[in-house]
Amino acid sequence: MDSPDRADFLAGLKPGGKYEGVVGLYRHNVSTDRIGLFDKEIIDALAAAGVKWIAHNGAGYDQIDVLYCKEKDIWVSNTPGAVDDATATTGFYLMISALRCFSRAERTLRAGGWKSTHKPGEAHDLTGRTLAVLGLGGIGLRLAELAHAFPMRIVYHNRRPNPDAPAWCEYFGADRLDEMLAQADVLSVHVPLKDSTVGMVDETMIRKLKRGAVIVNTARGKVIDEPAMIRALEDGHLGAVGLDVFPDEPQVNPRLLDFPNATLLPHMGTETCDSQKKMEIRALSNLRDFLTKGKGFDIIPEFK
């Protein structure tokens, strides 16, 4: 974190550099602002310097070329679980705002218009609605627990059933995905970003949702085909969206700003003191365990 740019960081990894002798490191996404992604150039330099462990602070690790790390015998850990509550409550807020039109109402109030733009016929209660969770991992399951209290009906799609899912979570496999989409009032996206999930929520999937459905995304922006989503907002197929993530952060497609039925947040999923502390402790614990026991606990799936 004391390297002002990539060149300085790479120089520090060379013999005699300020990072000489480092065998493990703690990585935070904000480092990207200075040194960029952990691509092959950086990973080659880390491997040459003798680094064997990257303790990444975050559940998502798409900023690291983890397959190349594996090839170079550099282990990677993340912080699953630590982000579940904060990210799930972010998704929960986005869902409530999208269904109830709260974001639009607040903007109207701030502009001095009171309820001049509100149409009750466009707002909906959560009770009795169907929430479809695309990727029922820790975050998706926590959101399901929150939504179930209303109660909402909870359905989900994974590659395989989640053994930790309660009985009230209805599983839809690949052969029934279309059936799940057709029943969803809200589709909440929770899949990790990788080559196989870029544009996963595409035109076809969006159009299989019932007319007026809501999409919520707290995963990664590139998981959704943004132009397809915008087209569905334009023609009214989507009733609203709630987005905490975007394909080219921190840039936001200006077209999204034109939709009064879009609730938009600047990637606030884990931005609480409580979650940041849990994430830091989890990441640093993985680094400590590597140094003292030879292996951290939270090894990413690609290494298992």
Contents of the next structure:
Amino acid sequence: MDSPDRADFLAGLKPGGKYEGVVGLYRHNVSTDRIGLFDKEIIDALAAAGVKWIAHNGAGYDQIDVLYCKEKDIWVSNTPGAVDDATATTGFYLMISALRCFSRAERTLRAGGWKSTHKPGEAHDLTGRTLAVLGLGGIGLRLAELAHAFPMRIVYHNRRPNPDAPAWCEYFGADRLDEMLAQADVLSVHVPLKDSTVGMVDETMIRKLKRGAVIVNTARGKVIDEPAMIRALEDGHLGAVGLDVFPDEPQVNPRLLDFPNATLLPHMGTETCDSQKKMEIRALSNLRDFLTKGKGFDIIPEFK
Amino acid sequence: MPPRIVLCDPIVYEDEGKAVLEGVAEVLQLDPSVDRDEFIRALRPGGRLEGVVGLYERNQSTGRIGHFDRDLISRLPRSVKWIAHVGVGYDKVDVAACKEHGIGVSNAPGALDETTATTALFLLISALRGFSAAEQSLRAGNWKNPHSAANAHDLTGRTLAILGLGGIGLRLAELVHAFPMRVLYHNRRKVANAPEWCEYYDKEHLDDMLAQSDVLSVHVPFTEETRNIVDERMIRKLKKGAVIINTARGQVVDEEAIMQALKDGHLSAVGLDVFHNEPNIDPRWYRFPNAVLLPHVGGSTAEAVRTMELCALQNLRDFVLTGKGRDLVAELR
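We have the form predicted alone; now please give the form predicted in complex with its partner chain.
The next block holds the full complex; its first chain is the one shown before.
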């Protein structure tokens, strides 16, 4: 696909266009810069051209209107599993940085202040502290494994208990969510972004955390109510945050840069050559299986 | 009259700390403004601190008496028989001079295993993933330019070589084993209680270990034997693109050689918590985009400070009651 913009892409899908006859697509979020999100307009054009499969590269597929794809009989696969290690490692890094105040320490050093802003009393070891995982899927579970090496105590909330979770992952259902939040030193967010999860980590949830708690987000920026999080940083209810994702990337709310104890990364969750290779192979394998067997392996849950 | 102890630095965990010496010794606090000469005068007969038998001191002392070097130690009155160092690394205390003057020195072994190993892990992840430059880029308003995933790596399946498998090195090994990384180590002697997945390489096979390592993490104490142990030769034996992590002491690595290796790409990144001449570190470090730098905060957590303080005070307590602290440093045994 070499289209520099949406108009060219749509034109290419029409009869006689350069993409005529296409039955399957490999897609990565970077294409959004040129052709925009996979909304109804694009999906209509794909359906008209005869596309039957979209093999998305990535675990999160919020940039595709998948329910509309379903209506138009276009199947969608993603790349679960392939992202787990790199993303969990990112969450792990953000958690360590937040608890140890390392981001601020490095910035102060680089600004010529050595360790003048570092107060040992504000920095903590991880062993014995409690990590709450919101959404124990592949990534959440991988993070739990890494944190368990200290060990941290692992608690989690999921719509249903995860049958693959080891015994040391303590489940808290919806009725006990508040109980879980009250015990968490760190809340790490691992839910996909969909209509039901927008702003899920809201004022109420944030205030149920103990004072001084840390929030880590490697999922999607919109899952957290950003103004509520900022208020909690301002009044010290949250001790620190570690964020890899933001509601309106690549824009970052400048207010976040003011907080000394914020560790901020520009959506680096899967940015390693090892993981990118794994993800590409996974997506292309789904496309290959669609072509050879009629169906890719990683069909997204909305289609099951 | 109870024996007298001087706190050359304040205790952070005061209540718990003072309780250790309650009823056992009289605890005196050194004024932070007192300089070395005044300190020595105060310790002498007639001085405010006369007859003191033990001292409590920290490496990064806020006071003006300076480090416990040969000059200071040789001027201490004969009454002083114990120095309880609040820290693990005691390279700034001249233990040879202490030995000559019959002064015992204790440190806090094991107190920083957790804290320092976590720091090394943080530096390792940051260096392999390019996170430091990425955050700087974001904060400068450039989002993730000019990061390239091609230069960033997962930890899983990569090889970590530990130089010095003591408490901290072993703890780091446990943490990376969770990924897992493959763990190799070099020590003067094989470590008896190391897990079987920690592969030992002796001096004869050191080059072999280096050639297989994606990351070398340094965990040796600083002594004259280990000065510049990570030198040009060792660095060049590492595979191209390797990463060096140092949470030990700046003096055990050749900074010039490391910088050169970063410049020519032999090293792909470094993660450093310690430097020559802290806090006035070589400003050239700031210009390496692939250097992760921390200002010697590797052992700085609330929990670690408390553990080290209580350990030092316990050693002073044991010294007062039995003549000897439990954690007498190796050189004085």
